[in-house]
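Consider the single chain below, provided in structure tokens and representing the form predicted alone.
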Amino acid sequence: MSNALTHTELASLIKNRAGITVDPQEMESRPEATFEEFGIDSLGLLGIVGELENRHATRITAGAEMSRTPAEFIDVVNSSLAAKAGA
């Protein structure tokens, strides 16, 4: 089973942390759209890092919760997941 942040598992977070609904097929769409554009700032980001952090018990890349798109987004979270697999 992988560990792999999808867009389906961010849209859940960013509803149950931000408060807002974002169609995760949308977001997977449209890499280049910003979270700015689905009405996500960078705090509502840093309590989706913390709770991934939680949820896996590593840290993740500091300064992920600065990343422009959910595709960036992604990369910088699944990055970090598998640099701990791989530890």
Contents of the next structure:
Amino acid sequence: MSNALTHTELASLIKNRAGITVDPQEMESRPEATFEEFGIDSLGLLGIVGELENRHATRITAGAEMSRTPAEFIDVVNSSLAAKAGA
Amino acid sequence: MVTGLGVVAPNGVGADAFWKATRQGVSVLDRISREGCGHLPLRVAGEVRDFDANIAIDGRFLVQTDRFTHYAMAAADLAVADAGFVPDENAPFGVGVVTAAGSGGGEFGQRELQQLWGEGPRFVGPYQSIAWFYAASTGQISIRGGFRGPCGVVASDEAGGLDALAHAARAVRRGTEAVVVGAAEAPLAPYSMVCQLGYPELSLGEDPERAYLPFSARAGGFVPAEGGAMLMVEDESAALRRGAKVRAVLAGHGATFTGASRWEESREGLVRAIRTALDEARCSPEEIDVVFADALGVPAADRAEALALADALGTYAERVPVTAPKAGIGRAYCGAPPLDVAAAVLAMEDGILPPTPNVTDVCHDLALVTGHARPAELRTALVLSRGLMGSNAALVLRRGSGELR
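Same protein, the form predicted in complex with its partner chain this time rather than the form predicted alone?
Everything in the complex follows now, all chains and molecules, and the chain you saw is the first one.
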């Protein structure tokens, strides 16, 4: 599934949409680390959800912006993208 | 008590750079250089050019905010640093924030509305919900600095820049230790400029040296500016306890309303505002050492201001030095009066009357300071402001007890 959201892509979205620099490797190696720890709030995540929806021309499962951790967020986003690919 | 000044102005970022240019009477009015503005009939303004938001503001606040908030956040940082104020993490409710706003974040709003109509609703970013608000600067300064005391936004036209200071002084009297207060605006973007084109007072002059000539026979309107100033206002005993220098005292304030563009009527509005401010400051007209005029640059408005000074100060009005440094930087709407207050504080500290740039002839009975700065013992300053929508305000400032610079 080449479309899947990676930690690197998420870090770049966080930088562009929320203005925060996050190390993608740190996000990946510490799956328990929360968005709050990285300084990202739900409004920032909402912008990232919108960007992903526009980029992939699909809807992401409602409430994705309430994800606690990047790992959780990536799971929600990728299952939405997979559902679309499988549809 | 004013203990710190933070300035982001067309003629300088930081109180020192601003005061150096203001004292010298440098005019920085110039052709508007912003993208997408070249075809508009408004040609001349005061742009803040010596400012890099990417350096001044951290990324997370940058993406959520309009340029007017960038200026306000940077000015707030400068004011807090200038005051040597270190927020007490254990007393976050001791510091409040008050700003005045005249138009909010037009540039950010335009960008998102273009997304809305060009691409569709799903392309509008979530920060559109907060960035253009009049309250955005107060909110972001509060969040960023951890200032959880009384916060507010004064939306009372340009003169709100003075009203905000009075509001902060009241908060301090009611027990808040410190308030970060002032205003900054960013009206130089296509949508924001179009909104201003309807003002009959706007100068469409093309020559930067002649576009804004208040109190002159050649007065033909005002030119807008961006930027503004934030001040640190503190309770006297709290300031002295931490060893801060009291730069100036907000001694008296008065505000009135006389209707949009009714310049003749602004005369009595200003008179009442001045008298109220003098009364509160227990100040006689002769104690005023300098007047920082509103100086709209519209003949009827200039005349009304000169007559108001004559009404309020009597024959002394012909002798008191009057100055309008904004003739060299433009009128930053709500940001203009806090800039004048910053200039007044610096003038009193330095014992220098800054001149009114570009103006060489004066056609009213005023002792307007033109040409060069001149030395003077300045203990008390009167700052005046009027808004295009009819607000009038006056503020009396006393020199602080801090040593001279």
